[in-house]
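What follows is a single chain, given as structure tokens, in the form predicted alone.
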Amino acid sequence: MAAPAANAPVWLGLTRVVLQRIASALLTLLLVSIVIFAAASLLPGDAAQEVLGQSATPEQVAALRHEMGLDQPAVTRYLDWLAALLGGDPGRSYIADMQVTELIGARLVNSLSLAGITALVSVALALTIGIVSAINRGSKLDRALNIVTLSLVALPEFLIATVFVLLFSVKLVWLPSIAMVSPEATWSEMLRSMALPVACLTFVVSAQMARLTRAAVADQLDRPYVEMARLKGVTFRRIILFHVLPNAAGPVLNAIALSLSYLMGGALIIETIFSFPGLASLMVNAVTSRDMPLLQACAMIFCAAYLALILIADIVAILANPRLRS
């Protein structure tokens, strides 16, 4: 009967640390909202002027600015926007004259589809490369995989995308260079249209993930229990499947979460290059048209998703490493 009481302080400490991480993430998101609002307000140009056009009179621009609330103090506008955002209403688009939630809805589905397919492909590829490289440490295969992954980590997304377009769209004419996804498209048409964006993001994300996976598995292979198991005659395959991989699960999951968080920034460049109708390209259009409610909502979604993945990585690391629980 004493065991549960002995374990209680451990779980209380773990819960406290996790709650601290969640509180820190929420505070960070609040600070990010201030930065996003300030950055959007400092963009050159005037939203009212963009809506009315260059032929509008100063009186018309001033009247529209008053209607939009742009003549209010910045603090008042921020607090009103934050209160509405917490209530689930990010506002109304200045340019499209629609609710921001309606504009984001379809684009968000496309971006999630792109991120989901990329995650499935990149995680499987990265785990395979990382585990194979760690098992064959020091071999020619390991050195070749290290060179490839290190090169991909160093290459920027726009360069990889440009090479892919020149090779697969211009030279070989296998895949479209513009990823147009329509609701009427079949699964095969959608996958063909998304092939190049997914391939580019996969190359960028899986390289770093593979290197982190290799480090985690190699660290476990150097542990004394592996040598002891081999001395007892346990097969190497059994050691890998039932001992090394379960013990490396924490660092590997942490590496996956950290690598996938990079999708948020990488998608912004890739969606723009391939004209993919996702959330990132919508945010770029909002910057161009000075559509502040739309821009701020898109930026908050990206930041919230990034912080959520980082939070998951922190929690996984805490669960896997007892030293981080205090």
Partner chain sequence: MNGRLAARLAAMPLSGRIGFALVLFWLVVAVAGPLTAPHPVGKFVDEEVFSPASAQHWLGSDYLGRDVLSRLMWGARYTVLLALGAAALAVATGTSIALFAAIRGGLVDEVISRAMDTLISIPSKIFALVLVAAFGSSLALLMLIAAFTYIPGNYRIARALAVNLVGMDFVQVARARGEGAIHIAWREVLPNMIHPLLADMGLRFVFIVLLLSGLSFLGLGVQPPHADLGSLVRENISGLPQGASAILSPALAIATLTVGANLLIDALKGGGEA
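Return one more block: the form predicted in complex with the partner chain, after the form predicted alone shown previously.
Partners and other molecules omitted; one chain follows.
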């Protein structure tokens, strides 16, 4: 057992654990890239044949296969792809005849702003719901919120989106049902067109987040220190704000990071429904047109973002709980 004076070793140990987690996440990302490449490259069909169509002569197909590097062994192709990916060049789209980076560039920014706004709104909403229902555990309000969030978790994203479109675009005519994001649009136009996608994604994400938050806060409320504080005569407000919330911060932040990873699955559907020019709808298009270089690049971006969120959750949990540090 280290004495309290030995501050440096504690920090050293912490840095080591965090670095280990980062290394492990990077290793996972490498393994994920193998899975994605294998799944997308070992297709039954032949990409060169598909690009050229049925009328192509065997010589043309062979020439294109050579140009695309398809005549190389799979391991060589994987290493080439990985090296190019690390160098920031995920290749050329089969269909659009453009560099994949060009296709992704602007859309990545759009998707990130959609995710950012959604994260802000849903964190505020979910924390409020989670904390309120934890404080009022067992009450009618808590049970009602439990059923509502439980049901929302089970609803498909496209259902929430269709109901929202029906309500706000068709019946009330408040908001556009198609998200036009153009560089010339003013801020207010942008926000108006993003309102419905953000609202739908918020619904999808915050239900789970609120449930996890409630569980984390309720868990703290059961601890002996809360009872002790109560016996000392500390007001309930003070117990929640100064005793419970700081202690629940770790698990709650963990819950936030985990729930935000649901954003990616949700974005696939929501971006497509609202024709939002983001990365997720690009990926759905890539699946429809079987544009493998584009699909691989999109999948890798999503996996990297997902792993980053999990990693942040992991590190926050370590920072918040000294027992996980060793």
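Think of the rigid core as the biggest set of C-alphas that the two forms share within 1.5 Å after superposition. Positions refer to the first chain, counted from 1. Since this is a predicted model, take the numbers as computed values, not measurements.
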C-alpha of S289 moved at least 2 Å between the two forms on rigid core: yes
Aligned on the rigid core, do the two forms place the Cα of M98 2 Å or more apart, comparing between the two forms? yes
